[in-house]
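One chain follows as structure tokens, the form predicted on its own.
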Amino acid sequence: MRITGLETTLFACPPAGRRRTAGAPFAGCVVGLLTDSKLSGIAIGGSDLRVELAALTRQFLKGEDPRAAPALWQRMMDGRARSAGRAKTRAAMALLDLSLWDLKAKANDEPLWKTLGGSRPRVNAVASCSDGTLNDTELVKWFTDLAREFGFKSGMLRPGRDAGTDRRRLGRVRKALSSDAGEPELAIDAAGNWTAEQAIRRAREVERRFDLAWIALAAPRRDATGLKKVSDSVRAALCAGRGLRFPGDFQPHFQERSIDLVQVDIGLNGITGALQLADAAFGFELPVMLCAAPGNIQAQLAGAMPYVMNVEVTAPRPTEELFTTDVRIEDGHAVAGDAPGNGLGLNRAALARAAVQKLPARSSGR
């Protein structure tokens, strides 16, 4: 089996009947990696990469069999990221592996969590509302259908303007996720946003009433001395990594241990270098923590990393007629499936109908 060429397509669709979180499906790039066989390999980004896919398949990965996908995104690296650098030829890379594991992976008639060697993964779902513009209303109504619905036990949403508001906020979010079995893990995403003095004020203010789980960039994510001073004032485990790009990127953090959960982004790191972090991670007694990705599919990667305490959820199916996928939430855990690959599926018809030439302003690929 050899890789032929490449099809991409942008798409962008309406809001799907209610009010959608940022991170729901809404516009993105398809990417199919063809071959000389009947398989092609799928994976669905956030941004428009048209331009570094073309070049990266053009010059790495034409005429090679995607089978060998850690040598291949391993050439990329060599070739490429570590002289440009730039976030969108990562990113193109990463989704390119994408597509080459699940072409692996379809070529063993398997699902991707077998062919990566691990078991079927079972792993605890946050829910992750990044949306800051929603009320309370909105909010709890949000995190109650999760619940009921998917057994969500854990959840994480943006802070508001002040200190008085995320516990007004936490405590309606804890309140819809209460069940029989226990109080709900509560986690704050402070998206870099806050200074290292910012996010310890806010955070012992918030911890006066709560026991948070984490909090996901309580600085800016590359100040990995910020971060240690936070880890060291606050007592909530401390987040970090998504935005990250290079492995080289994460060593300031193990080094000054700065950080005690690892955001691994497959679509900044793709599958190949998703799995060499965790292990840097795990070799440094840190677990991780799964970025969101479309269809939920970051879970197929669990059952074969070390240590992975949660991935992160932001749909718990797709909300969009435009793709299906194999991985599934139950009782407030992902587990994957048996279909061959990644588990995405595309409904081409109705992508064609979601077809555009330039996707919107701001577009999330979730």
Second form
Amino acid sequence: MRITGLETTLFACPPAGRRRTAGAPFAGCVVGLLTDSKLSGIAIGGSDLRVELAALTRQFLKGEDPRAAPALWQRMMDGRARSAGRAKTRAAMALLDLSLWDLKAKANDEPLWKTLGGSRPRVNAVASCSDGTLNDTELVKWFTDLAREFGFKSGMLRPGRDAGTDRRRLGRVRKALSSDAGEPELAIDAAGNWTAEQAIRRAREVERRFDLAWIALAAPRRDATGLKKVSDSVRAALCAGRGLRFPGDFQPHFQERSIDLVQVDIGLNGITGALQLADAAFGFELPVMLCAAPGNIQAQLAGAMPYVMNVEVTAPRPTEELFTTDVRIEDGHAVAGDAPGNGLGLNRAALARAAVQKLPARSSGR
Amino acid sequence: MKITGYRVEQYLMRLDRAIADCNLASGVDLLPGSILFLETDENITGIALGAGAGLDGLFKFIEGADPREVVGLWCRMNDSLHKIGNRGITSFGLSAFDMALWDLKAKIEDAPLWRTLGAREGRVKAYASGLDYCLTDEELFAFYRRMAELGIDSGKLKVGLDLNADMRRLGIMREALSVASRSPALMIDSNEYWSPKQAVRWIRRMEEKFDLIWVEEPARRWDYHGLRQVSRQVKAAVATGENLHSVADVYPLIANRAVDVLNVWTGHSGVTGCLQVARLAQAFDLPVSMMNAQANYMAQVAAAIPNHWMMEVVDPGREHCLKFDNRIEDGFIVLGESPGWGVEVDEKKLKELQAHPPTGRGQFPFPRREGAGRYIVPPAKGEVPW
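Can you switch from the form predicted on its own and show the form predicted in complex with its partner chain instead?
In what comes next, the whole complex appears, and the chain from above leads the way.
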């Protein structure tokens, strides 16, 4: 099988009817990597990457056998050694890697998790509310609905403006996620917006009443010294990795043990880079959290990673009818099915209706 | 497809030439061999060269499973060893099952393993390694010249007991390789015989005359202080890792910056474990180098490791009951399109070897030599032919 070309579609769905986030429309870019067979490799990304995708495909992928997905990832990394750190280049590489792996699995007529050598994934899922603008009522409704329908027992939310707000909202989320099964697991995603000292004050204040399982990005993502300082002063595990673009960026975190839980984002690392990071983390005895991705296909990787703790879920199922996924959330776990490839299916008619020429300025890619 | 059973065939092999390092300078030419055959309900059999032990205890974790789920099965086997640890001869058992499972996974796809693992080309740079302590100077030259004529431009000499002889033989190796390159890459391997400071003293003396690219096992495998000290005091890179068994063993070396080139091999818990080690190394921008293997079969894995440098080729003649689909060309191991490892067992020949075991000399694996890490015991009269 050889790669012949690429088709990309930009789409934007209005926020109306979506309970997931308050304001941002769901928008992004659908990639179809075409081959000389009937198969095409599908991936969905969050921004307009058409220029980068086309250039990378032309330069590195055309005429190649998609079964060499990992080698092609390396080829793109080496070929763009100077610009691979640019957010758009990196995200485009990751999208192409996702499509290549989709083809590699489809060529074997097997689900991606099996191509990766994994056992069938059934992995802890964390309900992650990445929208910090929800008011208390919206926040409680979001978590209550998710707990009721999908059995989530673990939740992560963005911090409020002070520790008092955090404690109030955490209390409400804890109640929303509580069940006969017992206390839920609670976590905060600070998104790198605090300094280490702010994080320590806030977290210790919150920890007087709440048992936080982890804090994501309690300090800027590269600040290994700061994150280590926070980790040494709070009970919660420190979690970082989102937004880091090279495996080398993780070195100081591994070296200093500045984090206790490694976020791995297939949206920036593709599958090839994610597997690499997961094995490196395993070597350092650090568990892995897989960041949210459209269709929750990140769960496909869990069975092939030796030390996965959980997957982040921002949308338990696609609500826009643009695409379908073979990963379902049940009883608080993400479970992958048997559909060949990464399990993403496109609804061509709906996609055509949502197609746009330009993405809205403020949008959510997940 | 399901795993249904396995069998192990043990045999003895007489090498075409003896091999040695400084620990057993007189060398061996008789090696124990074993082959694991992993059977399925669909008439495809996976093999692993080297079977280890503790297989019965591990088999229950893969029996009835789909071999395509090899990484998940690796995790199950690894977890089952929680209390005794993934180490020693049992670790080789885990490695063997993992390797046979990967062979099956590739054979199900009808692809060579390098393709299943995602390599773009079945091609791996080779370096020559004589395991040559027991070779005369003439044999030493002949070996490296033969390798150089295959395009191999790098060589690794066994050293450790006699500095003058080591220097002389380094010169012979360089001369022999010079037809492949004007500046052949030179390496030495002392197989943990020296203390770190002995290593520093001798390597610095060698470096006055030779530009060494790496020095292998200049201190004990777990001694990250010693390895790091050598690395800081000599120009050459420190290579080590071939006596470790898993990513857990490698972790202290990497965390303490005690290794510059990581030697990887099947004993790092199979293909799955070997990839883990290679990826850990890659995250720390370290190159890895695949250890030698019968029929060079591990080149299948090396081809799929992006941070792989070059693979050790010994070629002592130990493939009498094997047929394999790879060759050395222009200094590279070139892998064919045969599925899986590309290795087939000649069962008729194997039965002959079992029925009429060859005889030979030496003790394998090599024991540790007297004086190791403390004082040097030079070769006794007649111990080496040079």
